[in-house]
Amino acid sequence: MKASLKRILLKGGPFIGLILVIAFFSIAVPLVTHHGNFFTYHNFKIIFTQTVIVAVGALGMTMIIVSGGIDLSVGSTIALTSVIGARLLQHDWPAGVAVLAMVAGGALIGLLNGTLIAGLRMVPFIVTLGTLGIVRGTAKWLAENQTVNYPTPLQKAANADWHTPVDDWMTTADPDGMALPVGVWVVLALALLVALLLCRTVFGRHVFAIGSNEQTARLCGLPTVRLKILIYGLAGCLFGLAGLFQLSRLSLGDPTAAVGLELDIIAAVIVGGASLNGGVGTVLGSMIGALLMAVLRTGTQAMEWPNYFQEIIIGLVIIVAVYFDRLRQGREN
């Protein structure tokens, strides 16, 4: 019985944690504050909207962590790509071109990280810590150290009741209606694609093989250098898409945005059951982890707890998740 309970906790930890957190805030918020019931559809629609950016970033981070790597430059990449998109829209480039430029910008940063890590055999933590500063500085330089505003259709034609494709990603026409934001459906589609890529393709099996034992994978003939570069490049594309969502959410390019967002993204993947040692992780777990992060932040705000307390809670969640990962590895060994 004890072994079975331990197995359930290890395998279903993300789901159980999410349910417990929702149950806690559903009980505590009405008792402690005057905000009413926490467990409402409207409230969870807000939570789903707030999950989008972290969830897209977590999809890319899942591939990286499963392969045994890490990327600390995610927040800076999101900021830079949002500035790139804002700059293009500011100069009346088509929205489609801006989207492609943001994705391409994220991909180039990912390829740079992958080349330095795999090609020069450098430590991922150190490389991405360095590119974190380089990319953030580039974003500030490109934005001239200020926010980049661009004219929206509503500013061009005050009587028009429509938006550009970029402006519609994170919001709905009727905030009080039942429809979920477009971004939520895009994230679900991306999650399905990444899950199929990792679980149903040769490339996915190679990702897990590299993360489990890179030296063995190399001896088996896998092109580990090329695969790592590709992994970071694909993850960079997703980070560029996260920059698109960031731009849509703020309706401007902010070079100081997403500072520390890599903490939430990495936490979402680890809470979702991925191992920092590589070789273990699922897209579903990462999505549950991203949702858990959003519920924690929304719940603590509803409880009127200060921001610093939110950061303390997120840190504790990461420690607990790493501890569960250690228990899982100990049981497997």
The other form holds:
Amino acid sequence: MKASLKRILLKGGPFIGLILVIAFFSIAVPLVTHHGNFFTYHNFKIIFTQTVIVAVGALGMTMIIVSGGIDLSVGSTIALTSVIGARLLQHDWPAGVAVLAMVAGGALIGLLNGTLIAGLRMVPFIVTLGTLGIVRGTAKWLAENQTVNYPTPLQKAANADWHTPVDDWMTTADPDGMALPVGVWVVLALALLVALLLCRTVFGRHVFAIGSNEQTARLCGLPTVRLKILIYGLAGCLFGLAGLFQLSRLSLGDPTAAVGLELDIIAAVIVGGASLNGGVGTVLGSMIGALLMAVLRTGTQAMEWPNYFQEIIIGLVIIVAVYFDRLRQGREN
Amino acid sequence: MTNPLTTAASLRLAGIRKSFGATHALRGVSFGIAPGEVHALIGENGAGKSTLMKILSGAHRADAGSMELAGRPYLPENPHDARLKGVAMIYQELNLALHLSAQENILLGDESARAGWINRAASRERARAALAQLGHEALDLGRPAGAFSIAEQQVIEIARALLKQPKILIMDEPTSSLTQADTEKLFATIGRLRAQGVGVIYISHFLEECRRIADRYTVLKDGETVGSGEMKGATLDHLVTLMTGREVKDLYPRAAHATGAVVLEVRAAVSPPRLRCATLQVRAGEIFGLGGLIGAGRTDLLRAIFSLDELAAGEVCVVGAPAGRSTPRARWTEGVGFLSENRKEEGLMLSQSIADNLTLTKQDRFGRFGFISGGRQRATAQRWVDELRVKCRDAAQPIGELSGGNQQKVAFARLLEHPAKIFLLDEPTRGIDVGSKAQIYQLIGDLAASGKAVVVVSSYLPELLGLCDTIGVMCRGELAAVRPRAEWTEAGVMRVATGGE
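Let's see the other form, the form predicted in complex with its partner chain, since the form predicted on its own is already up.
Up next: the whole complex, starting with the chain shown before.
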């Protein structure tokens, strides 16, 4: 009985954490502030929308972390791809082309990371620390060190009703409506896809195999180099999509956006139960982790706590999550 | 200070019991050692030696039984406390801070210091004295520990243990990574300790060594003391019979098997740094043994055959496959399977399930269009689990939770399931219990009988001689001699392995 309770606590840790945090804010917010109820559909619509970028990033990061890697260049990739998208929209390319270009841009950066890591056998942490700088610099270069705005005065002059569907995908402009923005649905669909990919396909099994023990994977004849490049490339596609939602949220391409977002994304995956040693992690956990981060942010704002307080709390949550991971591993040994 | 020779330092254990959950690791062990005695503790893996040593060194606490050191009750709180009380342990894997100097390592945790400042002269003096006690006063104290050979590192570690003037020194498999010459030096060191009245508990699988160095022996089997006495009167056969509870010849069942055509050929293979030259032929239905000392290049030869390491010269031909550069992936396709000697680091994914570990080489077989049917995969794994009597909850259990023997059965089943035609087995019975061992010998025999080719690397001579049809012995990176088993003896293998022939 006691053992099974412990098992539930460890297995369902992220989910229980999420419930506790929501319960806390639902009680505390109306008590302490004049904001009224925290536990409302409207609030959750905002929270879901705010989760989108981190969640899409966390999907890619889950693959990478399960395979025993890490990618610090996500934030920069999001900024660069959003600049690429904005530039294309500025030049009157259709939204579809912009989306494809952003996904392709993310994929290219991922393939570069993967090739450096797997092909040249370098440590992922260092390689992606390098590309973090390179990609951020490239984004600023492409944006000429300022935000990339659209429609340009020229576009406005040609067509007063200039509009791109990209701007609609993350909108919460209609706060009383029931509909969730497109971005949230896209995340749900992608989460299902990535979960299937990881759990039900040979590729997914191989991702776990590489992360659990790369030497065994090689010994068993898995094409480890190719697999790793593919993993970073696929994750890059998702990071490009995260860039799309970044662009959609701001309605402009900002080369300085998403600084430090890689840490939120990695934290979401770790809080969700993945192990930085590789071989362990779930999509569901990562999504709960991403949601937990967003609830914490919204909740602390609703409590009117200062920003720095929010950072401290999120830091604490990460440490607690890693401690849980440690307990879990202790059980296995 | 008392003269160590007159200190009554005998250690006595009676009725020691220890359980981990449902597993009874020790079921009543009694054991005694006098001052200045070298006592060999013998037993198969899983017999309870390591548990007993952990209790002695304070890492575990016994559930029942009594321990006495020099006539007083001995109940160590932890390894540090055990050392203070006079029981020190030298582990098989040395515990040195490789970047620190020899002197710093010897004094680690016991620095000569005042108010945090190290007294360098006194430090050197004490380190030097400890080394002198071992007859190694010439060792360069300022060199980083990592720059010394394994044998010298061991001396540094023993010197560290001597600082606390131990009454009992436990050595766990001290010669497993030593050369013959270094083993001799270690024996000289042990001789000095004996002369100084230190009781040495010597744990080793090398029975010949135990017979040479030890005064008395105790044999453990399944957590119990099954025999103990003077080493002088004990024969090798007697010790083996005590350890295994069976005659040596029963352990290696020989299924009749005939050899066929050559299926694997290695010609003058070179793979730096360890493998310098090897030429051999293996036939279908043949069990080919590779003997030699650790580090002689046996593992490197297997890895080169399996294309895990690249060849610098020479060639490996798997009959029916294209010659030239290959990969482990291609080898599996050609029907070559490899069982790593290093289960934990290379052979298995410890956090993954038995089913995933067992089917990793060919997972696409368990589904369509890249998707996997977990049910079919688990059913296949379950079949092997039943057939090989792997002790586990079910095929979905993470393999890290199984015992070494059961892990090895799963690792072996991976080759059987693939299925391989040529089996490259690196130390297939290392670190597993006798029951699993017998089962693996049986499997190997059956494989040969069904026309598969098997290459076995083994450091254990009776295994090599009991199991194989042909034996090749490696020495310093070269495959020095290949002969039918009938032409080999244990002494003969050792002579070639140590470069004496």
